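Next up is one chain by itself, shown in structure tokens, the form predicted on its own.
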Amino acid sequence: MWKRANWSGHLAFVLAASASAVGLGNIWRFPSQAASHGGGVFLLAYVIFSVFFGIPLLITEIALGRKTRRSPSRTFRRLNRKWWFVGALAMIIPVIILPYYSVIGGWVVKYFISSFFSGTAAIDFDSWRNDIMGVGVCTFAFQLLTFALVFLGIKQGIEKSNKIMMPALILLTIAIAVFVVLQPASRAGIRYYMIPDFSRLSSGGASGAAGLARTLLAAMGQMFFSLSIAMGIMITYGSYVRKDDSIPKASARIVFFDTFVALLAGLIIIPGAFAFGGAELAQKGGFQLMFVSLPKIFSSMAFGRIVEIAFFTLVLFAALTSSISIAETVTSSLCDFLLIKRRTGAIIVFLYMFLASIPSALSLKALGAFDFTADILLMPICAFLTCFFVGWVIKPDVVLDEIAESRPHARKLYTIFIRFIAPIFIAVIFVSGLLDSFGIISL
């Protein structure tokens, strides 16, 4: 059986967990969501939800991992044998995400390399995506990078890489954001993004109340998915946390770094998009924004090639740090489940990641189906069951005692949150996500 390692210190854990949370969702999803839901109003709602919901949910998952010293596949079983299925669900989610995420990582590799040579604006994304050999080579390169860092282990691989990539990611984000903000043409976008204006919520024929409700739901959903909650990652990373490290402090710092990068990503993309294409371009999310619109914007900017190189280096680091955390969660769960050595588990996960990524590499529909299954269906269900498990099955004292929280008012507030508030909000996210996916409502 493999020997479970520890993070070398508090900073190492915070950087690793923050690197997991800071992913492609911060860079391409957050700005488009902000642009589509009132700019500054969305921003304000997101920060509030991150502080009052994100931190307690992170504390819960990290504490469960540290208490059991197990991966998700064993954590719930260890605390209550009848609830083993929640651990199984938490293990399945990263298993689904890892292959298709590595395909997107392969696209990022292509754009990262091209930014140094011919430039990314010259790439016809739709045509290149149908180049099976090109997509396959780039995807394999991204998978190999992920595998190598997981194979090296917690301290030699994940810790060391995150100590380089996470600070570099933050510095790159700050530098590009400062450059964009200083451009005269970006002022309208900055005002839209940074200043809350509730009158924008009444656009599209919706009443102010309906627009506000959509904005709050969008901000809540973005917070939920951005922080790597209900993916088994924070339970896994929590299982490596030393007993003398403060989980509440770590959780607050993770939320800070994740929110900070997301806010700066909005400053990079929304003002630039406003300057070259207006609000409609800023509201485009996903593949079109990242791989079609932004390269054209960079090609039109002064010093655009330098900005382009810096940006796609930032995107590569964000994609890789998240991929590492997902692969580590799958590896840890596999090792705990089969009682095999860590490096053996890493090799098995690498082979699985390569083979299982083929459908997503060949078809956007397949990629979208996997994303829908993991993000819209399984993650909210897993989060709801986790809250119910802690709140009503093992009781909140298990988490509170693990984090050494002794203040009566704090214990009472956490109990109310985990038993009532969080499950209700997660259920709302789940239902609204389904309705949005089927076109019944628009978020």
Contents of the next structure:
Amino acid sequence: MWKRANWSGHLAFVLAASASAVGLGNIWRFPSQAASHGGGVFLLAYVIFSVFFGIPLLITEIALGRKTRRSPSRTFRRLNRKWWFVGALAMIIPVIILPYYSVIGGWVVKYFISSFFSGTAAIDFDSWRNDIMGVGVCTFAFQLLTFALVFLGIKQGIEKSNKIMMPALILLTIAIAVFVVLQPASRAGIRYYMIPDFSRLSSGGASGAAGLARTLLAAMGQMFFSLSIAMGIMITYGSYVRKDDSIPKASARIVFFDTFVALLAGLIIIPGAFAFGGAELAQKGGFQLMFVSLPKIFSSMAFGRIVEIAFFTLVLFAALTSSISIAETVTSSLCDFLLIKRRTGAIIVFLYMFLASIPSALSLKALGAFDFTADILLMPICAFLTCFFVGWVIKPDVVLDEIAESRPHARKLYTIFIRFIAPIFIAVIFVSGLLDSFGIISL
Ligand code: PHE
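With the form predicted on its own in hand, show me what the form predicted together with phenylalanine (PHE) looks like.
Below is the whole assembly, all chains and molecules, this chain first.
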């Protein structure tokens, strides 16, 4: 069996976990979610959820990983044999996400390269997606990069690449956001993005209590995805954390980085989208905004080419560092499960990633279906079961002792949180989100 590595220190861990958290979700999902849900109302809800839910949930997953020093396939089983299936679930989720995330990564590679040469506005996204060779080569390049960094290992691959990509990503984000904010044309969009507006709580037109409920659901769902919670990633990364490292401090820092980049991404994207295509475009988000509208917006801006290059470099780094974290999770789960060497595991995962990405590369419908299965169906179930498991099966003391929390009131608060507040909230969100997306109820 492979010898388990350790992060070289607190900073290396915080950087790696933040690199996982800061991903495409921050850039193309967060801003449009805010635009669709009352601007500042969403921002406020998101920040509150991140602090009061995000931090304790991160602490929980990281502590489980460090306590057992195993990835999800074995963590739960080690703590209680009968609960192995939660580990299976936490293992399946990244297995589903990895291939389709790498397809999106492939699109980003294409845009990154084009931004240096012909400019991205010249790409016709829809017809390019039918160019199987083009999509194939870019996707393969992205997969190869992901694989290489995982193959090289925790210290040589993941830590070293994050040390370059994360500071660059943060500097680029700040620089582009400052540039956009200084443009006089950005004012209306900034107001639209940041000022709380209860009259437009939901893009479907819902306001009042139903609109607020929708906004809260959206903020909570976004928080889970963005912090890489309930995907097995934080358990895996936690398994490499040193025993003397402070998990609560690390968790607070990860949440800070992730929220900071998300808020700035909104400042980059919303003003341009709003000036260019009004509220409708700002709310749209997704592929269309990122790969069709934004390139056009850039090309109409002063210094647009430079902004474009900076932007797609930033997106590439965000996508790659997140992709590494899922690939690492799958590799680590596989190695713990089959007791094989890490490099053998990495090669198997690479082959799997390549083959399993073919349906998503060929069809947006397939990609959407995988995303729905992981994001809407399985992740909330996994989050719920993890809280239930810690709260009622192994008991909160296991986590509290692992993080060496000795203050009685903090122990009490965490216990109430993990036993009641978190599972109830997650269940409500899951059921109402599901009914809403199948059109059974309309929030
Ligand atoms: N947290 C990532 C983001 O915001 C999401 C993610 C990470 C998804 C890793 C998959 C794998 O985009």
